[in-house]
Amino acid sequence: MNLRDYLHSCYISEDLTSVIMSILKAGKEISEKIKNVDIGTAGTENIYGEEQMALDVLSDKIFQQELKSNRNVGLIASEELHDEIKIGDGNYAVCYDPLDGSSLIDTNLSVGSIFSIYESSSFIGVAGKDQLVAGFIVYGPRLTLIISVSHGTIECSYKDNEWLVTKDNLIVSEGKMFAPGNLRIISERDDYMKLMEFWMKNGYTLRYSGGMVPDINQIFLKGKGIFIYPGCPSKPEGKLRLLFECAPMAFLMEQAKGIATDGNARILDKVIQSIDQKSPIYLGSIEEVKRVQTYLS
């Protein structure tokens, strides 16, 4: 089944389908650019003070061009921009991280784009549970997509100029695999060290690339494991952005029968108060997330 037929079977409107397809068209173009353009820095910083790669800037431009050409999109927000931008009168609002893991480009590891779609005139005041669609595109040996339209989580692959559903009903259950972000804070958190020791002493497999997209993609496709990025005294809210990274991944994970929390609250219940809002995140199989909450309470 191709993706359009799948969306039709889920009773997704033509307008919303067109927005999804605009996002995927941007992803296809970014995939081609990754193979051929400069991988150096752009000489600029994003709104978080992080040095931008040339591909960060180019990927954001591609997303903007595609979304501005779709009459159904009224609002966009990018991790590379200072604020949300009204681009038209459409009902749908699209937020995206145009190139997650861009620091991995020079090492030739997989990277990706994260996106989600709301029906709203502003992202301020919405919660992750209000998402209509969430997903991420993986630029690796294959061009793939993990997406949910509230009918479970599926994987698609780009083959013969179309997106084909290659794995439906992805489920994340129990299994010994972990992807631990921000390990440097072990110097600030003894409880994080104890959690690492538990995983290592109990024969867990470490899978961590330094990119959110490839690490969580592996959890979905292997059907097990946990990804965490905790806060610490010096950075209590961690590093990851709620709107652009945590909420979309939490939506996908819950649709795959896993859970996602910041240690105290369900990620999807957290209300967006600012575009650059950050949040700790623990997401994956139910029992593993519960274990992390016990260790890092």
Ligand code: AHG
Given for the second form:
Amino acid sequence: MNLRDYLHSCYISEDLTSVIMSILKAGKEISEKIKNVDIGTAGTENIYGEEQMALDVLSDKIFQQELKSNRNVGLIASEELHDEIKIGDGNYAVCYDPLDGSSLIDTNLSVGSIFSIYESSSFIGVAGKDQLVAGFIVYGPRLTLIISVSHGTIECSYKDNEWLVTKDNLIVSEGKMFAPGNLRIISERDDYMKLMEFWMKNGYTLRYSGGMVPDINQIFLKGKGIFIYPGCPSKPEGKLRLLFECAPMAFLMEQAKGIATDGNARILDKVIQSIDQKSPIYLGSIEEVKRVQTYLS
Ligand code: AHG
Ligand code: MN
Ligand code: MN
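Having seen the form predicted on its own, can you show the form predicted together with the named molecule?
Then the entire complex follows, led off by the chain already shown.
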């Protein structure tokens, strides 16, 4: 089945389908650019004080271009922009991380794009649970997509010029695999050290690339595991962005029967107070997330 037929079978409107297709068109274009253009830095910084890669800036432009040419989109926000931008009168609001893992570009590891679609005139005041659609594209040896329109989470693959559903109904259940982000804070957090000891002494498999997209993608495909990116006393909210990274990943995870919390609250209940808001995140199978919450209280 192709993605269009799948969306039709979920009663997704033509307008919303067209927004999804615009995002995927941007993704296809970015996948070509990754192979062919400059992989160096752009010489600029984003609002988080991070050095932008030339491909961060280009990927953002490609997203903007595709979304601006879709009359159903009224608002956009990007990890690489300073604020949300009203671009038209359409009902849909699209936010995105145009290139996740861009610091890995030079190493030729997989990178991705993460996106969410809401129906709102501002992202301020929305919560992750208001998402209509969430997804991410993986630029790896294959071009793949993980997406949810609130009917479970599926995987699609780009083949012969179209997106085909390659795995429907992805489920994340218990299993011994862990992706421990921000490990360098262990010097500030003994509890994180104890959690690592638990995983290592109990035969868990370490799977961590440093890119949120591939690190979480494998959890969906293997059907087990956990990804965490905790904060620390000097940086309590960690690094990952609630609107652009945590909320879409949490939506996809809950639709696959896993959970996602910040240690106290469900990620999808957290209300966006500023576009650049960050949050710690523990995301994966139910029991494993609960274990992390017990260790990292
Ligand atoms: P981005 O490339 O969009 O800035 O995001 C990178 C993120 C995420 O992909 C990953 O989980 C995390 O940064 C890793 O960060 P550190 O290596 O700094 O811990
Ligand atoms: Mn990112
Ligand atoms: Mn990014």
